[in-house]
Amino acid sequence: MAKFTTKPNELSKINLIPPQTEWMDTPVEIKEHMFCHPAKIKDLETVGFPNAREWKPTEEDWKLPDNWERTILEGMQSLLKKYRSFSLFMDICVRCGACADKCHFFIGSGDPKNMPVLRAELMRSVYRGNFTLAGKILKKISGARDLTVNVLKEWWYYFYQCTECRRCSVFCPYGIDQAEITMMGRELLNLLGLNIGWIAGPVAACYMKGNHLGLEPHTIKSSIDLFVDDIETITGIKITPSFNRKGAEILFVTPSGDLFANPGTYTAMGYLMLFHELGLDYTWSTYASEGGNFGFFTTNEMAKRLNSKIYAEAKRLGVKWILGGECGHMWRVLSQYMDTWNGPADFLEVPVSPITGTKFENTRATKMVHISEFTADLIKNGKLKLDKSRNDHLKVTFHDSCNTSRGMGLLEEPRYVLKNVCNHFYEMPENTIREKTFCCGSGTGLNASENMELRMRGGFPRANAVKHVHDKHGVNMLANICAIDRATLSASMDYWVPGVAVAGTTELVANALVMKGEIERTLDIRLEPLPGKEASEEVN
């Protein structure tokens, strides 16, 4: 695949002009730079998904099994009789449009099929055509279709152009969400092993490993140890992280992109330093390695698979309740699957603050806080020492991610977070942000960097956001509780608003928190110096 070399001024420059052909017959064309590589045999034969196999979706023979259009039918059969939800679905939409405009792929794009409604049709047809009497009679005049090789390369099209980010179910007069059709479209497509590559990747190496990079025991120990080898250079203090320790209050898990890559890392760092300064009693785990969950967009038994290392990790080492890093699709599957999949937690207790005594009562469920929340308690409470001007190089809007506001709930605390750490806290617009938010463009597996077109056109009305409170206000900083997030915005930011930066909350924390004997603080958590420290820091 060529290199992707087109820049923002021409991508900008969206079609609106919808085709000539009705959307049945307009075939789908599958473009360079909008579609991620199929998922490796290796990766799907660790997990046991069928139909494992090389296939390219650019050649006109995807190899598919024998009886391929059985296999999906029965299955989709199988999906309808075991969610009331698909089912329901399928039959109510009145096509009214509410949400066509409200997708940031159609947004980004111009393409009708990723309006929702348009998006969704390409299942329902086949839906019709195959479980409805009308669709069996009247065929396409009752907007029934079969299901043909070229439809089911349009689903695996599609499908992948979706971030299961639901924003479209906020608008929907109905309250469909689009997002469990899409996933029921991935499950299904996922018998035939039209699996991509950065989903099953991740799910067998969580599967094997714990976390979806693969990574170690050894190799996290010793990421973390150069996380406390940088804190030390900054602040003099010298941390000693828990790992795997039996009796230990907390279990502590983040996704694993905190301890890979910046700007992760350095809200990592963050971590270390929060709660060495409270003396926090917790502990690491290099086995339960990884709070998010990419089996979520293959099936829900894959995500139920990996969910449940969490608690036989929590349950192994002994520990009373579990704190939660900043990830999005993680504290989705935790709020709203993970109690149903994995629990009840009984084993475990309902979360009290050792430091503040706060009893977190809407945790109740499933016995997790999340680093949010519980930073924000600590504030509320006074229990911890913060100079703001620390990050007053820094002009600060906040991204809603996807999972955490919709999914979640999780609007206010982060926000009250930001304003006690930083003195130059910008909102973007209104109908951006909070439950209205848009997405990043590259979620549920679809940051790669071979489909960086569809990642940039996804991310186009996100940045548009940013850019305007960058123009206004000179915002430089993108702050959020994703690790997906801040590995996707900060490419869309280089693309469509350079000088913008990426940060996770707690970065910013620490950058403020003001630690029991540390040394003149004259860098920021980046190594780089802090405002009015420049002088100081040559001449060191």
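Think of the rigid core as the biggest set of C-alphas that the two forms share within 1.5 Å after superposition. Numbering follows the first chain given and starts at 1. Worth saying up front: this structure is predicted, and the values here are computed from it rather than measured. Compared with the form predicted in complex with its partner chain:
Superposition on the rigid core between these two forms places the CA atom of L16 2 Å or more away from its counterpart.
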Second form
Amino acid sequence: MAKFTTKPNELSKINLIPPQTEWMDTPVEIKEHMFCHPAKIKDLETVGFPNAREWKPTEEDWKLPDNWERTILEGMQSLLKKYRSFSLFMDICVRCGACADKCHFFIGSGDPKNMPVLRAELMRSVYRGNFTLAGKILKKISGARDLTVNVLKEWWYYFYQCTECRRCSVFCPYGIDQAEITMMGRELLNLLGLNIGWIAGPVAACYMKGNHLGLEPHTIKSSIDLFVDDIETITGIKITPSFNRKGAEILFVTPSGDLFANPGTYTAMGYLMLFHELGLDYTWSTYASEGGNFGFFTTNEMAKRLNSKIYAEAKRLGVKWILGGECGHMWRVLSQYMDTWNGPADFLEVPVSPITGTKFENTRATKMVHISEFTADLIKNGKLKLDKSRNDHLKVTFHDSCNTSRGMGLLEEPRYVLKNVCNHFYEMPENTIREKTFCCGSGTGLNASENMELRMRGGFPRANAVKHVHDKHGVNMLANICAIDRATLSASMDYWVPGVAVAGTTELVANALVMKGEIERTLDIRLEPLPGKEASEEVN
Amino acid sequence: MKILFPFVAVMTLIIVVVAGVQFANLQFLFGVIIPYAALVTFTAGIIYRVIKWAGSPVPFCIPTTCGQQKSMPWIKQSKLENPSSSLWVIGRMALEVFFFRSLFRNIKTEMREGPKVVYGSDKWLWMSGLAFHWSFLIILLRHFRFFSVKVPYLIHVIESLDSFLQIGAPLFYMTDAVILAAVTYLFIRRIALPQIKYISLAADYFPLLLILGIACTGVMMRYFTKVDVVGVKQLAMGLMTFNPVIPNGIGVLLYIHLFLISVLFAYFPFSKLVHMAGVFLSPTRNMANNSRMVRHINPWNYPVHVHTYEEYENDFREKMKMVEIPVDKE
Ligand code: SF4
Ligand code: SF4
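Complement to the form predicted on its own: the form predicted in complex with its partner chain:
The next block holds the full complex; its first chain is the one shown before.
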């Protein structure tokens, strides 16, 4: 496959007016740079997913198993029985179009099948044709169609062009959530082995090794040892974190992505510094070494299988409660699914901050606190000594992750933290933040490299809003609370708004954090000279 | 085709009833049997749909949160947009059902030079939707004067509010104009806005045309042909008391009106119109965001294969010991 080389000014020529030909009469065209490679056989087999095989999306023959239509239709029947959301959302859409121009993929591509309502109709049409009387009799006139290979390909193409961000659901008068429908769609595609590699790989790795990146225990330790060295360089303080330690008060779980690549690693360093400064009695785990859950992008069952490690490990280590790091979909899963799947967590205690004594009543069932809640509480109680001026070279804006805003409502906590650790904070336009936030464009496991055009298109609305504050206020730092954001927004900023870097909120906290016994700081967490501070060095 | 088919369908319905009443003397069929049948279909159909939806469980607590969660006491929770208790869920649902809260949020996305994406306020859909649904409801309620011996007080109040302009004889009802305008707008937007046209199905035009037909015949009878109100009331009371009579001289317009209404009612449960009942069941709106505080139960939760810690340690014991990570078995 040729490299994706389209320039931003070319890519941004977007026409939001749909074509003349009806969508049902427009067969799907599988375009390069818009899709991810299929899953590897060994990854599917590791977790026991069906119909693992070699196949190519661009080839005519997808080597579908015999009777695949029946598999899909029976699968649909069973999902309709299991999920009221699915059954209801198949029936009640009035095609008012309120959701149509709310999807970042539609805004960035102009492809009408990326309008949430049409993405749903891709499946609804098959539902009508097979599960409703009107559809069976009136056929196309009622918006029904048969399940054909082309329809299936269309499902695959477009259900992997939805990041389950739920922005459409905010605007729908009935709360129809395309994310639910995409989940059902992917669940069905999985039955035929039509998964993508960028999801199946991390799933298999996480199942066997505890984290998406497949980091083995000694590698986790050595990654963190490197951070510890860097922290010593920056602060003069030697930190000694513990791993799989029984009897610790708190288990800390965060996405493995932050142990692996910049700028996520800086966030991980931030955690280490913050917890050290607090003298927190906590432990990392190499078994439950993943907060995120790519299983969530395959099947509900797989998500549950991966998620089970968190409570299992908390129980084995005998901790009192769990603290979770910065990540978007991780928190959708932890907030809305974990306890239902793998609870009740009655072996844990309702989380109490050992520093402030605050009891986190809002987590009394899951017993898992978000790092932003934890940090906001520390700041509110005056437990952190902060030197905001260390972030003075940064003009910061905040990107709400889809899942923490629309699947949880964690909006103020990170903002409170940021405003307390930096002097320059600017919000993006109101229609692009909080519950109306835009996806980074690469969520739900679509952060591969072969689908770069899709990612840049999907990332366009977010980037455009960043550009607005970049031009207006000189914003040069996009703060967030998500490991996937840290990995993907960097690429999207480089493409659309060069000059804006990306950082986890805890990185900025650590930058400002005045630690007991630290040396005069001349470097920031990125080991780059702290502007204004190197000067004082020279004077000395 | 998507517009033509529903148009022809509505026309055919009108021709059928005109022919039936004018030439075949089928007054009893169109005035009594079909309305009864339609009402039965409507009621049974809606019940069937609701039972069917309700038969599928809500395995996970999946509200779409549109505001600040409940966390620490000093952070103000957005109780209506992100409710954590049933009381506020009722508030959220009431806003949704009575005032179309989510549609009120609507914004229009446009691409400008730059390129710059801009988001403009767009309240037309919200306004016309609200105008349409409310006037439909008020008109429906007003019709109860035909079905009651003594017109209830509430109906009087609605009537006098609706006609407070005090023009014309019989008095002009505002909702009559509003519903015609709103339905016309909703129809035109489906044709005129390219994105909406693209997503529209025949099933989207059909109910609009049907309702337009119903409203037009109603308006004609009230203001222009001045239908024999006493006759209409006789028919209505007959239906109401299960003592159907077919009074003379109530005119073919009434039969068209009644037949289109019957079709609408019978069609209702089998079409997108069930959103009326469905909206109450939508899990992204009608659930409290409290799954971190109270465990939500999935009735079909089942045990799954997991990769246990023991298996993990067996795979990595030596590597763990090498870097002094504690192990359970030496
Ligand atoms: S906003 Fe809701 S009802 Fe309207 S078209 Fe979209 S999914 Fe359908
Ligand atoms: S969930 Fe997000 S990505 Fe998917 S259709 Fe809705 S707006 Fe688009």
